[in-house]
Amino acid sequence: MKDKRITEADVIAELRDGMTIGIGGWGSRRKPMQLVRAILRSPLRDLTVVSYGGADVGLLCAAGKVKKVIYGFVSLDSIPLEPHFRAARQAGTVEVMELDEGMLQWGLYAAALRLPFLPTRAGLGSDIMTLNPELRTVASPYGDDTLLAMPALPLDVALVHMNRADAAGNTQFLGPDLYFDDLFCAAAKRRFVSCERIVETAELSAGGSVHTLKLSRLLVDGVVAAPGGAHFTSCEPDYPRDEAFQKEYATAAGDPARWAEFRTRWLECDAVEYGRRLGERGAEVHK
């Protein structure tokens, strides 16, 4: 099997300025972070996000590398409105795309099935077609029902982060819930995973843990080894959410003066040097 590991830096090369991006996780959970601060360090620019955003759609968006956002929402999760999108929405510095979350999924599977587009009932009796007036309905063949034509959402570029992976590209989520990553993947042309640690393939199967390999190396063009690589966001089992951290993080998005402090110690962190304390103090991550 072919050795897909690789740097973030070799992540970054293939990105282009107004590339779609799809980001994995969900809010505050199993987001790819070192690999969003390598976004941020480059001169990317004019991105399209599509993402059950958390402080990736945030960041991005702070930074001015962002042209337009797809959503299903975008939440820190114990903390509910992302402060940074919140103030590029209200600003209107950002064009949005705002959906059901079961809407966003359904464009996923669209763009992975090849499909123009998907029907659903999502949506429908909603201000979604309102604030979306590109929408389409449909009339089904077999019936009466009128159905929401959601459009696929083919990606350029899927990132997501996972527990554990083999050098070939299977990956493994331990946590309790896979979120729509393996969608992202199938919906882009090239899709690159980070993970807390790269183990050899029997590892990813033993004690019975078939039924967490949801995401094979047929879908994976590249991992990137990022042990503590998903903080702050929480990557369970591995560590918890750093409460604290996001803490900081939301209340220096408020003052000018702390953020730019905040921000240039956030991204030049090592996310290897989160990993290594994570593991030596466990759920106790690094401030």
The other form holds:
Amino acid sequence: MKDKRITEADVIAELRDGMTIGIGGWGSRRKPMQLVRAILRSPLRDLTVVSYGGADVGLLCAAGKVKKVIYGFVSLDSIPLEPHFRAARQAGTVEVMELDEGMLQWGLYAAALRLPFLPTRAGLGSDIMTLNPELRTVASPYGDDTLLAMPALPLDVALVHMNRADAAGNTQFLGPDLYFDDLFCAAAKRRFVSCERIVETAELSAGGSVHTLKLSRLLVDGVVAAPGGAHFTSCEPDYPRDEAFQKEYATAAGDPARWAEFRTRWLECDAVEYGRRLGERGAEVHK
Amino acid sequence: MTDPTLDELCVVACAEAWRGDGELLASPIGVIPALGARLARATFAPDLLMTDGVATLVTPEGVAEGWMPYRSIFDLVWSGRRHVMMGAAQIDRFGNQNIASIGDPRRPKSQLLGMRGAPGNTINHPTSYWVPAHSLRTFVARCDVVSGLGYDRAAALGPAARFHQLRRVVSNLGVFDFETPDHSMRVRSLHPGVTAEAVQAATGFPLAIAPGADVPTTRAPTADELRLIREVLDPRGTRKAELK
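Return the structure block for the form predicted together with its partner chain; the form predicted on its own was the one displayed.
Full complex below, order starting with the chain above.
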């Protein structure tokens, strides 16, 4: 089997200005935060970001990386509203396509199946139709029904974070929900997975039922070993959300001076240094 | 046992929204709606299903009875076997709801959650709302942007909206429904001590109130319901904070 182990830098080297990038996870859960931080440190810009959004969307907006966001919501879960995303929306600095959560799934699924659209009722009659005039309806050929034709949302690249993977790109989620990570990968031309640990293939099925092996190497181009790579979002059962850190993030976002400090300390260093500082912080907190 | 407080009355009013639903997924958003759904299941609606808020269906005793990741939730939404109680930053006379943003949605004055599942929920299965602070800011003549569909928009869609159904709106002042000829919002009951004049003054559109007739008072919790709320479902009193 092909060895798909790559580094974070290899992933960034595959990205281009203006690309459409899908980011897996959900709100503040199992987000590929290490890869997102790597984008923040790169010169990339004008990205279209597709996400069930959390701090991934907020950080990319705050760093001026984003041209357009396609989303059903942007939330930090335990903190309902994402401060940087709000600021970007209220300043009018990003274009948006705001969708129903199910429409977003349908758009990814249509792209995954190479269909131009999939029909649904979700979105009909809401202001999604007026705010996105490109959306069309379709008449059922089998009866008296009108449905929204949710267009495919093809991605240039998908970035997701998993609990485990093998070198060939078989991946494993051990938490309660895969979210839509497999659809993000299936909708994308290039698919990169960061994970807590790269293990031997046999270790995957030893560590969880076969149902946890939903995203296979068929849908993965590169695997990055990134222990702690979802921090500060949750990556159950490896670690829960770092609520104290998230609170610090959200509070800092509202104050330019504190945000500059936060950025210097947490967003301008590489993953190794990030881990070291996190260890230091833990020691401070637990003193 | 001491007299019921407003939060306890609201828990019961929320619970009533799920009466008669049988075996479907109750999805309450918020503390008081969640207590309401759990109360309904513990008493008059024992067949309701609920998740732990993550991805597991759990019995009242907290035993896992099924796996319900987001993908299955969306399937369930579109199949109709769910009754959600959502919040509303704004709600209008026909039950159109906004949770997305305040101001011009193209460049909002205040970005809120986004559309979330409101468009898909409202067009596919029963929906109720919980508004803890009834005021002219929340009960508005017109929503700045519509996430969840009201009856006028559903009617304009025709057969495409045949599964649309708004059950109840519960606020800190009363309980409302849409059981009028034109499906405009109606006072179903007022909480004790609230007058029809007071609720109308806090509402940005004319509420249907039967002229001359006495508006019913929201029913008080039974002794058993009060005991369940206070001793079993919410002994720490988390419900109090939602009405501050």
